[in-house]
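Below you'll find only one chain, the form predicted on its own, shown as structure tokens.
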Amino acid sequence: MRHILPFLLLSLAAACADDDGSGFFITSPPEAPTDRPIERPFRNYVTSDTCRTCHPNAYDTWHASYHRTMTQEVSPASVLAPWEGELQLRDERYVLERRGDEFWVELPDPDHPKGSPDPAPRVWREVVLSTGSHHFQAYWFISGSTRKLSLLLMCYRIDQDRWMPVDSAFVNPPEVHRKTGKGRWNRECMDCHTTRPRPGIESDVHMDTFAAELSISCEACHGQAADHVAANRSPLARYQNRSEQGVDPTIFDPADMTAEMSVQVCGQCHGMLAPANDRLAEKARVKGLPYRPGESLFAKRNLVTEGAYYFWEDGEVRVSGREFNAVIDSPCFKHGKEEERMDCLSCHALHRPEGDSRPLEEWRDDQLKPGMRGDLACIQCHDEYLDTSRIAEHTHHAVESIGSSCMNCHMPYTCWALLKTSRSHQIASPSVKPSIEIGRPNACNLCHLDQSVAWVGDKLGEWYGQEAVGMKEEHRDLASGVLWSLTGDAGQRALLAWHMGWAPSQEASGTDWMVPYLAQLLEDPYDAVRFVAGQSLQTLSGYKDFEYDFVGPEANRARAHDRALAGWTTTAQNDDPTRASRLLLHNDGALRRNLFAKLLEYRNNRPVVLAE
């Protein structure tokens, strides 16, 4: 329930001065909780309800977006796991417990001196907001110093409809455990997740923390509306502001602007930036990041490029939510005059267009315009690929296949998101370098993963005339699935796993070779790629009903290990010696199981952490 009713935004308005500049700012009232983050609109800040009026449709769609749902207010209607009973992570036991429409949890106390003697006792604290609605819910409960926030180490996988340890759904060491992250919602999650937020960060214990609103709604990409309101109030000085203007100048409109500052209002939140010095960061714990829509978000800001927990060695963005910093380093963007360029609004729609016939839940997936989950999405600038006929000279495959599609080539899926991998924005040409140098699959390999780096390489060779790359034996003798699988880093251990499920990698590559290597990282250190491998395992033939738990006991894990492999009998007829022999296989399909043993020797164990 939102602690300020909108339609009395401007009458209990009162114009003030705070040390940011003049603007509407309204205090909390009375009664308005002190053990919690609120909402409270100021600065000109209205509120998406206020904006429901004129504009019903983008309401509408906006409120059915994973957007407006990113943070809510805990209630019977937000929270989409089920309360009740007890939950177990390692040595640890909550309790969780419903009270009228309030969500509670029961766990050790969080605050318990650590290294002391005596156990932690036991505490009861209210869970009072959740973040994500779309593969993810996670829950903040109060920590009982002043608005500060405290996380509930389980979440919900919502498809699978499980709670599961917070640490699995990232590509976490299996050393690193998290901790309660007291004060983290404050400090860090709030930049993106709501609507003009304000940490009031004064010290680790006091935090007045609020917002104009607890989501991701109309002003955050728009800008704060008083203004626009009070200039529209009526239907006359809306028509002339139109018409006059040709845009309304009391509004931020993204669509209306150059894509260089139309892309910013998204990067606000989908870039890797940091504030521009110490001075910046620090009054940015007290009154939030400097930037609101139609400002440059560089003013205060610089674009990080580099961390292992981000990027790839070249700088080349690794994890989702981070597409601003890609797009700006794509050649779609860079070049090309200014009306040419791409933006974000190129391929996706914040509001489900009217007249669209698809229903809001196939929209609001990745909210995309029609048509933009395949080649439109590139043929509406580069329209020379309207004449099909150049599509197969250009890509040296068949017209429509899997191979032909432009995304598969040029947006491969070497991001890592949630329990699952993400197309890269930075748009570019297949290349076996980076493969070789620092270990980002290619595109070719990410389909053709029973052929190796060389082969790949060769054929960008004679189609593009890519010149060769010196490489090791491994990237001439083995498969990419082979290799990346069995000595890849984490990261890359996860990509191939999620591949291996993918629809056009099992077309291009087969399936008769890949449950030895599913079956193998069933046992990952990680959680994260021993979850993406029983997810592939169970598209395979045979494997629909597989049953494991990548959060089981060790023991259980390695009984399934044993159980894929007992189940799987090659389908392969290895006319071909060398691809028998890339795949560490016998003529006759069985597995070289001293080969493979020797391969996962070499593993790249050293400690990764992407975080989405």
Given for the second form:
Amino acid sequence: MRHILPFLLLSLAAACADDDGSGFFITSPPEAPTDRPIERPFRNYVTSDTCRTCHPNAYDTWHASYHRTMTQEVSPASVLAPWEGELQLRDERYVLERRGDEFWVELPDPDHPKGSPDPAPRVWREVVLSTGSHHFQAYWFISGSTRKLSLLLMCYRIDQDRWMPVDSAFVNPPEVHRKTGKGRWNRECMDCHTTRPRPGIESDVHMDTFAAELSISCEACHGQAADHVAANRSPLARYQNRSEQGVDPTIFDPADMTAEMSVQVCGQCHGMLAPANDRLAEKARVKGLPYRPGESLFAKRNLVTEGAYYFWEDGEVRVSGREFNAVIDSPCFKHGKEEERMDCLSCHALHRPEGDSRPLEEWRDDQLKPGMRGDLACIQCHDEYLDTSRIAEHTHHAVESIGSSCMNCHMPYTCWALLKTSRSHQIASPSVKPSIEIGRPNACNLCHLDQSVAWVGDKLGEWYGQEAVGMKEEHRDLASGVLWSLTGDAGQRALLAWHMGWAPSQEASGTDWMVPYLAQLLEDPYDAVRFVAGQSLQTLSGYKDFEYDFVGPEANRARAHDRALAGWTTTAQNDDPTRASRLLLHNDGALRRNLFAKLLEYRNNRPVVLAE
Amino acid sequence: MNTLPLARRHLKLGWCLLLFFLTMGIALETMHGFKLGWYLDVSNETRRLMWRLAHAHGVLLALVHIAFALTIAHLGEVNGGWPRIGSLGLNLAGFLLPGGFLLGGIIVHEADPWLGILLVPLGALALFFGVAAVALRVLRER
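Form predicted in complex with the partner chain, following the form predicted on its own:
And the full complex, kicking off with our chain again.
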């Protein structure tokens, strides 16, 4: 027996080892690929796998969130698009192919020299990373040089189960087309879509890009956790910490911090910031610009407050996903005692609360606390409105009506991204001044689309004593829905098209006058406007099954416009002659086509790009 | 020393423990069957682990008690204090080990059990000495 035992043990070890020498007793890490960004252990970052050991519930709720799946390695489990067949983008053709668990695309060589007389040869590229999993999913393929990635110019719209051009997912001028963006992921996207990014951009060709974790994980918000893990390895230390119920100094928990520090954690990605100086910008290209939660976000960054791609002319953010700038400029954040200030966690729960009975999908959509989609969000501080008689007194609308919803007035849907609006997080009272001066629709007119800006101005003066503002003829004589959908810029038209499909606007404004305007927007030069107009049209009575392809041939879109108008009649003129006039209707309900066409000539055709 | 009374006590205790922890196993299975969040949710992962350990240790220790009873009954008249040491060790372990896991799972904080878990190492020590005492004696048996 004594002689047999060592032999048995050795035999067991050999049996457990795989062909490549790895196995139960002998392990050798697999070689990391060199042609794509990878996860690599990074100074003091322990990754979410380690956090899971002690925080299973927090891990589980993070795992169910869209933060985790913002960046994913491409695999059968992560790819949501049907990966087969061909895609056509203008004159470019993409062929999609699965090779086992790998995803490939054949396309014209993105590296083919510009201006070359020869057509670009077709090449196969492996798709290795995806971005997004909530509304859209975009795909990145290897460029063939170091870890630099290029963007597949078609993305997948999840709820509609369809491919569409990446250009179309944004408010983007029709004549401007995105390029494959060689290295864009390494230069821009990874900054927020990974945990502790290190772009490693040494030149346009050489990029040694890696991150502590490819998803937005625990340490993005809680900071590097190696010290925390070391300090809490001992059970005695853990029980002692728990009995003291104090703040654990080895880890950052936004929930325990002041509002000012807490919002910065979200602000590192949900804000518009730039490296504070050229030296830091240069450093960021190679080593990244690490932000450790708990430290000042502004130590290495400056807040950006202007730029047409992201802001209204008065500096208010107009794109979704950059709420930090809006929150820190809101009275709820700026005023009052430190402990009473609003921060992101006043309404949002990044980890699904225990006992939350809502479906998972409802929580993870916006990661809100229970009840925070409604008035409770505001009443938690403004508790004087628990007395419902105060509500009607304040809002001049019936208590249960949509006009008495706090957010409809103070957080209107004036931000845009990914083919939909989102609520402005710059909490403010409605005013017509920005509508007149810079064209930002006011909250009142976004429900009362059939009323003029002047009507709103009069009401705000009468109810809240707001000073009268000088108005132009169109602000007095035209309904806001008419004015902005015909003469607004692409951003305004997109907002209006969306609101014409929004139930509260439809309830407040009626719908039977909207068809000509939405039909017109079906032919809008901007893809995003056409998309939303088509969506909104389908919410109107009789148009539920209206067939329309917003990126279809131009002639088809013209036919869709005619089809939409063909079945339209209205009685909106019967309610009130002045209303009919505001809505460009004759007394018999017919459209005042000349005036309609005239206003269309005044459409603001300035190029608009709304980035994210 | 006549070990028969001691053997009878351990036989009774072993079967009683087996009955108790078998019942506990049925209760745990039932909680699985009805998908009770209080037991199955990820936030209660530690509770599930603790109670599964309580069930497993309880059943195994019940069998050890029965094995101990059969062992000393088989040996009949013996010299020395080892049966009492073995008996004491197994008795303590039979309650402290599964009891510690059971109590540890009542209140959990993330991945850490309640302080009742401290009974477990005591039970493990008791089991070690109890088993060691029997093992050493049985090894000397011809």
